[in-house]
Amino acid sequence: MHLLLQILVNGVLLGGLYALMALGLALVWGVLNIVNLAHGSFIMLGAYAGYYLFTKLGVDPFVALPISMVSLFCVGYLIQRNILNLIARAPMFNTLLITFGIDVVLTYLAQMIFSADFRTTNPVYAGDNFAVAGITLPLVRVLACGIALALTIALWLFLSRSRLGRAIRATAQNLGAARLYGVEPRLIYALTFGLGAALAGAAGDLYGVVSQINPYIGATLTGKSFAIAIIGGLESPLGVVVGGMFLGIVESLTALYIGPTYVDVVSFGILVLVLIFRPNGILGATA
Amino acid sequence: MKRLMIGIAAALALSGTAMAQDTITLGASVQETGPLANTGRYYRDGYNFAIDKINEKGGVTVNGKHYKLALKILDNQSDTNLSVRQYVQLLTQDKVNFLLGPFASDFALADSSVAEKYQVPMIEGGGASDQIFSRGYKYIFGTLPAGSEYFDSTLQMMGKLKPAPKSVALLYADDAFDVSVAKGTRALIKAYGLQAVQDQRYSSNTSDFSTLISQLKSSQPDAILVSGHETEVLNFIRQAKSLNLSAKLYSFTVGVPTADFRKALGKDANYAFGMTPWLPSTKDKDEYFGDGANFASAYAKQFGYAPDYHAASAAADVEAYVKAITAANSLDPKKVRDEIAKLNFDSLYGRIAFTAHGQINLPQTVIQVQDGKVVPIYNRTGFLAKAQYPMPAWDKR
């Protein structure tokens, strides 16, 4: 029983980090209808940003979080403005192709600049933990989970309450009508893509503290984010959190009861089931 | 103008053939990019380093004719399928004389079939899985000790520690190398009379070990043996700390001997046990490098990082070719193959002599990270230094 509780807690904490990783991907997918295959590479860049800020300038990774987000926002904004805008109204296949290309370029640039060495952002408290009722809670994962939830709520408030957020949602729902009300779609697209990249930057900064960084971590992270976005649905950031937690818990329980080699089989199996039975996500409206 | 161009082209073509005549080309496909690039480069650097040194000392003489060694290296992007295609290309298009291996067992397992099919020898220093050598192939030779015996010296040492660990947990990844390590280790655990409390296989791309670590915490083994890749080992140690998992000892098949590992973990790397078939030593005399220690310092000077056993094994592979080609006094792949099988010489890496299966017999020295340095702890002759054992709990460091 005690072990099961510990595994469930592990799953929830892992899910928080997963949710943060997927948040940006889901946002860009929902608004721009672009499945950004370079999303994992943005996370990787965010992780390097956090790593260098910490090792070279001594900036604490949690203080570095906004810096990493702003840097990645700029990267995302510029990529959307200069590259993705060229294919803004093109079919899905073209967007997949171009984001895949961006992913390859970013990955190999990263190896040229940062080398293939393994890095970790390792502040003194990185391995700290505390116990509640016999359950061990790793400090950084708890904080990361908290930040994931805070950013999700902030994003949700931004999209539902602010003028700009409403403009983003309007653009996603009905481009023509949004334009009639004076929304400039090119600006909205670039802002949204920048925002998605900024969220990836936040995830990457925290990822470096709990895991290791190399130029090739992106591909797996894109895959995970993709699965979470589908399971959680694209309609609301809250769905993404549910999707992330769900995947985290399922993976942890699979590793415990079925075996660690079956984690991906089960999680992608669930992905297929969700696509069949609830194509809009577990929280989404039934089709 | 046109005539000049033709003249230059002709001159280039001629010099090309002239060069080809006195060059022996070794071909290899290694991971210069992709997830395995981190270790793949040790092979690229090791091959290049040995070839330059051997050429400096006059190259190879066959039938009274002097040859320089050359290297044709292709980047397999950490993709096994691409690697196989590249070895075919090396033999059919680039017409290399002999093959050097890739890094990692999964690759060597697939690529050795190309060598076997074209009957051109491949000496590889990057794949340790017993599986590579259990298929009756005649053209594959390996300079890493058998995967199944990686933990042998560690388990032997455990019997001599006080208090000796009694229960063992074994974790391993699901690729060719780690599966063969697990198979051998399982038998060894039994043979040494230890109790196996966990025997868990995980996927090669696992980044989250929290479930496994929580299970280990509840079954409380004295010793934890992990067979995996460096990236998994790093994640395992970091997460073991954050979930406060302590055993009396833990040991890892890879990572511990490399500088990169210690740099990534900082002081969390301390107390980790590992193993290596090679440590830079003045005892390993070598015709081209003087000795192992000389090799290590010259290598570190050129590449800016200290070589571990991967690079030494790669350099030994090149030397093995030189010895075998000289003995065969021919460039015929079959004759050279027969001489490789008969090799018995001392190198910077230790004694090179292949078993009938084509693998080398090299004992693993147990090492431990103590205060950020790799310390040799135990080999077949006994303890070389005091082991820091039992390892202190994370919160008492």
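Worth saying up front: this structure is predicted, and the values here are computed from it rather than measured. Numbering follows the first chain given and starts at 1. Heads up, when I say rigid core I mean the largest set of C-alphas that superpose within 1.5 Å between the two forms. First, how it differs from the form predicted on its own.
The Cα position of Leu14 differs by less than 2 Å between the two forms after fitting on the rigid core.
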Contents of the next structure:
Amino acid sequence: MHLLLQILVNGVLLGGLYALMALGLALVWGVLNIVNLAHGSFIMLGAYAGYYLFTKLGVDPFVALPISMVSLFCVGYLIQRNILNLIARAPMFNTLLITFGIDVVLTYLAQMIFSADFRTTNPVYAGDNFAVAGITLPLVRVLACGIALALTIALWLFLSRSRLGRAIRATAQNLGAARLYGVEPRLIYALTFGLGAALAGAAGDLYGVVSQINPYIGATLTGKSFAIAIIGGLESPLGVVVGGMFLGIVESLTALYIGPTYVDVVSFGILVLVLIFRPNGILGATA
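Having seen the form predicted in complex with the partner chain, the form predicted on its own:
What comes next is one chain alone, with no partners or other molecules.
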């Protein structure tokens, strides 16, 4: 029983980070109708930003979080403004091809610049743990999960309470009506894509602390983000959190009872089942 509780807690902590990874993808998908296949590469770039800020400048990875987010926001804003806005509202297949191309370019640029070596952001407290009711909690994973949930709540408040957030939601729900109220769609698209990239940058910074990174992690992380967005739905950040927690717990239980080799098999098997039996996501949102 104690082992099961420990595994469930580990799954929840992992799920919080997963939710942050998927949040940017779900935001861009829901507003721009773009399934951004380069999303994982943005996470990879955020991880390298955190790694080099820590190893070259001595900036703690949690302190470096805003720098990674601002850097990736600029990358995302420029890509949307100068490339993706040229095909705004084009068929989804076109945007899939273009974002796939961007993913390939970013991956090979990262390989040329950073090399293919595995790296980890490893602060002195990386191995610290503490116990609550007999359950061991890794300090870094608790901090990463807490920040991920805080950013998710901040995004929900931003979208529901701020003027710009309401403009983003209006653009997603009714583009024609949003234009009548003075919303400039191309600017909203660029800001939304930049915001999605910034969230990916934050997720990457935290991912580099809890796992190894290399230029090729993007494809796997895009797949997991896609699965979480489908499971949780696209309309609410809460749904993405539920999807992330669900996937994190399932992966932890799979690693314990079946074997680590089958983690991705089970994760994407669940995605297939959700698409067949619950295509609108666990919370019933539009997918």
